[in-house]
Amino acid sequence: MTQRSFELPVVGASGRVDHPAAAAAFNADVARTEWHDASLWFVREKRDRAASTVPGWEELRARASAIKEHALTHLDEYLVQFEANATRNGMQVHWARDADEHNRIVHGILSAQGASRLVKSKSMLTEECGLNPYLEARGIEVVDTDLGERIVQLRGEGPSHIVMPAIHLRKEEVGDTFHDHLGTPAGLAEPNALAAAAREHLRQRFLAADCTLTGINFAIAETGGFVVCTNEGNADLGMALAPIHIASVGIEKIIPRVEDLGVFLRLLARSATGQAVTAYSTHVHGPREGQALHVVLVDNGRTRQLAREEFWRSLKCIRCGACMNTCPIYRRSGGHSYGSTVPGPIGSVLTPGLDLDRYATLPFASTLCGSCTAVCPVMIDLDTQLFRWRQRVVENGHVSLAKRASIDGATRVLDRPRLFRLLGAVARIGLRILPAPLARRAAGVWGRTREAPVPPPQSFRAWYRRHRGGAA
């Protein structure tokens, strides 16, 4: 099955992701945009209600942030400790410098055992590495078993959200997909019936699988064990049945001690979906009898991000998706508009570090309102990092001439108070005498999608002198 064609519409001739153009295409379907916005805001409100039930929620966030900061600043030590303890527990540990090495390692494990059928639980890391098409090109059948992931896999798309992969789709579209690929009755769109059809379809894949692959939410250096959090139990079924279990994890997912787990498990599900806890929080401390268990520790740009003084704290992320659910840009532009595995605010901070030229538009996909920072369970300063990436984009010349000219022009105006006052007076006159459509056109791109403001009778400086006295 050929997959991941979703990036093509958002990539220009230069190979760069054009988020504004892709967002505009998403917004062309007004009904979908409104529904997508409302659905994610509903999840954000559930998060708020769940957080309000936990005494000391802000202290819990601060504790989680401190644990991750400590782990990241001692990452080399904790990775070595994890490897030693995991090996002692009977696991085989592999190290992958990049996506290609990760994929080769996974394929090598499968080939060595003659395995040709792989079932996967949801793993954003394997999406990042492009594992599915890599294995399929080499004759391996890959079946994503998370319901949302299976839906987008059947459609030849990528996930549009890291927790809710198919949030961009209506139930009728899911019904059409299942009719085409699973043979369900045409027009069937009842969620329970669709879930039952998926369950029947996936059960056969679980029973026939030679190998299962899961992600890892938290890897514990102290014990060499790890935790997998799911709501559907698909990861557990795969681990219980398949003779080979491969667990792929980014190196930033290491936490020091078992006692740290309680902090993160209380934060993760509440931040992600408003649940008190995920339905399944599975602790793995070694292979079951007769099973081979492999853990692949993946860098793929993480140490480069760790070396960036302004951005390394983004690696604290526990992949809850809360920043996406609250972000007004993500909610109204859809995950596919980002052209990367991790969309939204955290994706706009992590992805430019992989290829600044290709993803130069992503840091501008933000209002800098700070809502993402306010809900982040590990207190990543996302809005600050987005602003810093914008500066790096401009400094490295990855903006259009028109944007650079507008930035330079605004700088010159704001540096000259007299010129600023003069242009303010001209703008107030223009708003009074120009028809609204002409006023919006005069405002350029900014004005195309905004109502023209009511012209104020005077400037703020004049108002301040009149009501407060003295210079403003």
Given for the second form:
Amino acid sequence: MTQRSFELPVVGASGRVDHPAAAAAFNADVARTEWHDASLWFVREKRDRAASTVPGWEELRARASAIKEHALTHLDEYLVQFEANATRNGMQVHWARDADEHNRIVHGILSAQGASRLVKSKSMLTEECGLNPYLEARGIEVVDTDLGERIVQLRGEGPSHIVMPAIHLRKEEVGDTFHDHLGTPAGLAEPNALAAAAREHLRQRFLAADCTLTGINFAIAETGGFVVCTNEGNADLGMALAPIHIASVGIEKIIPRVEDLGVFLRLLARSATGQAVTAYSTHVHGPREGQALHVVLVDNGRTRQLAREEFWRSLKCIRCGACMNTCPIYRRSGGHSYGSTVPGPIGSVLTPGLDLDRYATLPFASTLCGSCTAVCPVMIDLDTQLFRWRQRVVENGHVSLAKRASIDGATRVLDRPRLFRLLGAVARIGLRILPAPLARRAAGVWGRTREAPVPPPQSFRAWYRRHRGGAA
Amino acid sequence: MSAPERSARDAILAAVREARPPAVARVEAPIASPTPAGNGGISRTDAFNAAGIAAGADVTVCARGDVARIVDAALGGARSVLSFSDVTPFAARVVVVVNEEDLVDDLHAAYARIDVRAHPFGAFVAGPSKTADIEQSLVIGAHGPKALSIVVGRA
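Alt. form predicted together with its partner chain, vs. the form predicted on its own above:
Everything in the complex follows now, all chains and molecules, and the chain you saw is the first one.
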């Protein structure tokens, strides 16, 4: 088994995700951090170029947002409509309240047909549900066929990004993994050669599979069909070959009409990778002849998020990953540091809804700069929602004593002008006489990587009084 | 549907009804398609040619920002939605023949012309199978066709 290149201390002794500690561990490898940051910024720039070539881009974003808000506020009607039309199209529709029900349903379909070899295309929902370990424990061979997903699967890791699952790895690490598992020559690290080896390896799995599982990007209520977007065509290969096709989908992925696809497909790939459209945008409206086609509709916390007045709009997400690519925290802390299937700004809004105590640090994994909101193709107000989660976290007492004490202290000082003035004077003197390392330490985390400021000779208040002469 | 699944269905729908935020109305106005004038004054065929996607050329669609507008031009008409046989995703090379009159400006126009329900399986194909999952290096032929050609003909 390949050694993982780094183990992030994501979950602390308390059982809570400790994003700052995991991010610090990631940052310990300076070269990797710099490279990770640059790789994602490169994708962000491609997204900007793609978006800027589309006349009416902002109109498209507004429309996509409006369609999703309409769909989510009529979700029960569209779910029932989708179910009726999909059934008419020859699909079998299943409903799962949570991850466990989803996994049982999938396993039930497989065992009823005696199927034991499953090929999967990318599905963040099945990552969220922990489907792979569930099935493997029951003797099913599960093979992820998206190249990035296969790389992290072979390494025993989860994806670190929802679109680019292996974005945290260098090609040499992929080469080592393939050497261990696929028998490629030691030291081979050329991407074309590695991808060719994976193609051959996976082709055998495709041909042997007795079931394929795909995600769904858009489920269409009006027609009872769905769309799967990939660049590799791996979903298409699986669907074309396996006698059973299972498509797992979160209930928020329903859109009302076929014509809505025009809006979403024009936005999705441009936002994700800067491509005009994914290489394959595949429409499924029924099983192939002789094939069984199952759709599993999964709630797993989505109705709880829908009920939250402040957060339901996060369910508009179409999983493009643009908010991750642009986020200065994500780029410099890596997807694994979030301890959540969906990392980055959208993950930090969705995941606390599942377990606020466990994920209390995630809403703080942000500078609140708003870059995520600016690139979101469905106009989710991510920075606002992150800020609101912080308020919920504090209200519910999920904040460390040290942070609470410093905020309370700051409040007391800012409430008392005389004390504020006194401490200002102390700080100006302190900064002048203290050795620089001590001054930096006094500034806490902020001072770790920064020089202490040069203190001004007087406060602004004193300066203003002297020069303007007004009463303060 | 099994009894547990039926109760899951009813529970989810009840939870959605309970949770439903205030209704947001649907916007019915059509999205404006770029007219030739709005598309820099170039016709669709000219745009294809300019992009190096003339008859017989290998399509490396999606590649360049300066042709992104016409890349959005999905292929309209019945032939455009490739009805996948078992063979298509396996072929090393795919050639699509399309009438000039079946080219449309964008995906909105394409969806207006096709009936997605007519085929159980159909795809918009925008180039060969590709991946950039190893260090963002573009690799052609991750799984499916390694080349896709589009021949634009005049009926």
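Residue numbers count along the first chain shown, from 1. Note that the rigid core is defined as the largest set of C-alphas that superpose within 1.5 Å between two forms. Being a predicted model, the structure only gives us computed values, none of them experimental.
Participant: Does G56 shift between the two forms by 2 angstroms or more at the C-alpha, the core having been superposed?
Facilitator: Result for G56: no, shift under 2 Å.
Participant: Note yes or no: does the Cα of A24 move by 2 Å or more between the two forms after the core is superposed?
Facilitator: False for A24: its C-alpha shift is below 2 Å.
Participant: Having superposed the rigid core, state how many Å the Cα of P435 shifts between the two forms.
Facilitator: That residue's C-alpha is offset by 3.1 Å.
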